[in-house]
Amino acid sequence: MKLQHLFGIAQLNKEQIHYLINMGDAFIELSKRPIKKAPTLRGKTIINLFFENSTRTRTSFEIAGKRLSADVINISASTSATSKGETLLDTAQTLAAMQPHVLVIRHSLAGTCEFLAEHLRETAIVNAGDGAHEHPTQILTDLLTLKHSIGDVAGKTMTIVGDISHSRVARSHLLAAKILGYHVRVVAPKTLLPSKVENYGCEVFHDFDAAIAGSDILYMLRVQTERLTSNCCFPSIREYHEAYGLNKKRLARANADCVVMHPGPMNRGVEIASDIADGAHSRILNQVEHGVAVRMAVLTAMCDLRFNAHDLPSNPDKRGTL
């Protein structure tokens, strides 16, 4: 599968969902030996271009190129040339001129990678989230994660809980369903909803209690602070968690095999509550582990390579070499 860029799920069809996601789960394996190496990138090099902050998906793209033995070079904005007054197109042509092969940008912009992609012809971009508009490597990272708890999603019911109108996550994820066939439900106070969401062909409700009912993945979001232009979208914190934080109680009125699924950073007490994060349906650890998997299997994509785990040793030796 040939990908000259990523920038979102929409681009995407079924079959290349699923290639995707199927050269992630033959990832995970490698990621669990004792010497978590392949030379399937060997030679490339991967630039990460962040412009805000991250901690996970900034982490694992950083160490899947590093697993893939490619050159990984990580550029936050503070130590950018735009902290100087350089514009972005400037500090991404200047890096294109290094040769990178993959350029990982992660921006406040909704577009940027596109616009981008149109002056850098020659280096594959990937979005790792764009403002409030597509974060396409979690959405990939959460399908892997379903795929190992429930198998196919397809006619399966995801309720998405929380800060929708600021959430890349959960348009990503309505677009997906829209692709893969599953039903996405939003919940969410009407200060945290875009206009006309039901367009995207999801129900919508205001009483998390009224929607849980035959749920079988409960996706909760983090309140994007960074991201509102006022504090009045709820009353206070304590009112926001009653009305929408998942608890015991709430999860008991979903199916009895749901899975939680969060995609970071957690505010515990604030949209889940901490035996629910920790428990026995939360699947938000896994979603970290898949999510190097998936970022390998993207990259990989990118160069326009193919990974197959027979090509490796099945036996690796008791130090750990492959």
Second form
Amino acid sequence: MKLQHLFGIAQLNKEQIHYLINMGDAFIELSKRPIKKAPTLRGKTIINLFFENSTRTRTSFEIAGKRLSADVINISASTSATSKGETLLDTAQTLAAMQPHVLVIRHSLAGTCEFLAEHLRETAIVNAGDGAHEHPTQILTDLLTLKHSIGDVAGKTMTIVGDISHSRVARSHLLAAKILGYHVRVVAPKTLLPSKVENYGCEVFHDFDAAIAGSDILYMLRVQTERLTSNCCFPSIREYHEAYGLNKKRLARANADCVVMHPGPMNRGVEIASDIADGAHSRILNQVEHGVAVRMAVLTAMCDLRFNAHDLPSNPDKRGTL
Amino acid sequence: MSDTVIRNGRIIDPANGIDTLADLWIDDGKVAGIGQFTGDATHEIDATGQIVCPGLIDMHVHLREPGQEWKEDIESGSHAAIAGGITTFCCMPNTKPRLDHAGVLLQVIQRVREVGLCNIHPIAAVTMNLEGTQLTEMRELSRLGAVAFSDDGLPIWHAGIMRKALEYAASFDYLIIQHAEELQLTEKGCMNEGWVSTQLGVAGMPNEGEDCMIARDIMLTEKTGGRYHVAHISTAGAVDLVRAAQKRGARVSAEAAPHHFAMTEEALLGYNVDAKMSPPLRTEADRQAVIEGLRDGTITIIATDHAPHHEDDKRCGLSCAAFGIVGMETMLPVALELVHQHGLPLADVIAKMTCNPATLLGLDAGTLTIGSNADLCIFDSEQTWGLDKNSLFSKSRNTPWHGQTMTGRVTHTLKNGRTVFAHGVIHD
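Other form of same protein, the form predicted together with the partner chain, not the form predicted alone:
Below is the whole assembly, all chains and molecules, this chain first.
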């Protein structure tokens, strides 16, 4: 499969999503080898261009590229030319002129990747998160984790809790849910819900307790604490935890085998209690682990390298297909 | 011997209730007669199959002179106007410096005289530097040629200042034009708030951002007895508010921009920066409400909100791109959609671009009355053509209609009897 760009889940079909998840699944093993290196992307140049702070996503892309032998360069906005007044487009064009194969971009403005792709015709672009628009590799990561945890997601119920309004993760999941047939409940006060969110085909709850029963997946979003109170989206962090924080008592009302996910970084004691984050239901660290594998798959697809099952040991444990 | 005769056109002059197949002839730059021309004329224009109407009036234009001449100046803006059949337009005060004192207003008027292709009437600021705190010297600005007052681009946000502005303007019968936008509700917004903004993941501007301010202003207008005009009305709620106020006898009027009755927020899908403006493109229900307001006479004026921007100000992604599109060269064909697709009478649509704005602003224009200035627009209402943004006469290229087929094309524009635009060529 060749992907020209990866802007979001919206551009993918069911087969492409499965393809990327399954390829990612096969890559998990690579990171467990004593020598974590495969030659798949040898001779490829990948630039991670991050205009927003990020530790895990940037590191995940970097490790994914490096383990596949690509040359990976990281550029963060604080050290880049943008602080000297260069426009986003100039920065991207300058880097593109150095002929990388892939530009991985994170930016606070929605639509950044589509915008740059109009002007950079030669370079493949991967969206590592654009404003409140999309975060496709996070969703592919989550789906790989779910494949391992619960098997087929079709027909399952994912309850996403928190700042839906500003969340690209929530939007990308809402799109993926339609494609793959899982059911989404969004839980937030009206101040944190985007206009007409129900058009995605999700159920909308303001009461977390009412939404928990029947949930197979509890997906807790990170609360941007400074944004929450300064925009009057919520009166206080304390009240947020009381209304929307996940704790033991609430978790007990979900399905017995319910899994808890979080895209990170967590605010312990705000959206999620520590004992839950570290408990048996949590898949949070699996998400991080699978993130590397999925990004290997995405980068491979971007470089038009057909995944060859013989290049890697077969996945020893096939826990169902998605 | 007459100067010019326009033969055999369908002459539509809404102010005088004329809609007839006839000749129109011109002497000394004035309309000399309408009927069967039997004499000789120096120039002849064959208008068979064409419509001959008063030169169009666009009461809402942003010229960027002084201050941002790379986007548009008085000359390029005049070229865009006459290419669109417009012979009279009003320029908004959000230049740099602002049209908020006599010196800069006189400078603009002087430049307008030098260019001399169109009648350009300035609309002066309501408050100094458009800051919404101190009123401008409206009497002096009016004496020098300002035909109305507005802080357009920005709202007159402060309710107390708005009340004072309406009271002061009412004392001298000046018109206050409002860009209605409650900034606290539209903060960071770059398009209509709704399903499309949610899908794109960008902040939206809710209808209530416009409606709240218009509701407030109508109350203040009725209290003060002022004259209030809603610029670029875009929501169903706002049309209802204006309609109800007019029924009560308030001196409230409204204009609609072609994009607000021709397009919806769907045009933004794909992060189309050339469909970004304020107020934003709304939903289909709002679009239909604006069309209904135009049909029933609530909205008496079509005006473009022509807002030229350089590519550099647009080419930075949807959230940070400048607001606004150019519109003068597409006003007529887009307005004709009201006739072709929505069944409005052609004479009504022409009135909204000629005598109606002239009456509101007290301009000596917009009619073909014998003896009036021979400012004319001749167009073929059926001719189709493809719009290429690179062929615009404006200096700017920010149009959402690039590559689209337009129906209706201006063939000639006459100013004071002189042909200033014919078959795609400017004669200045």
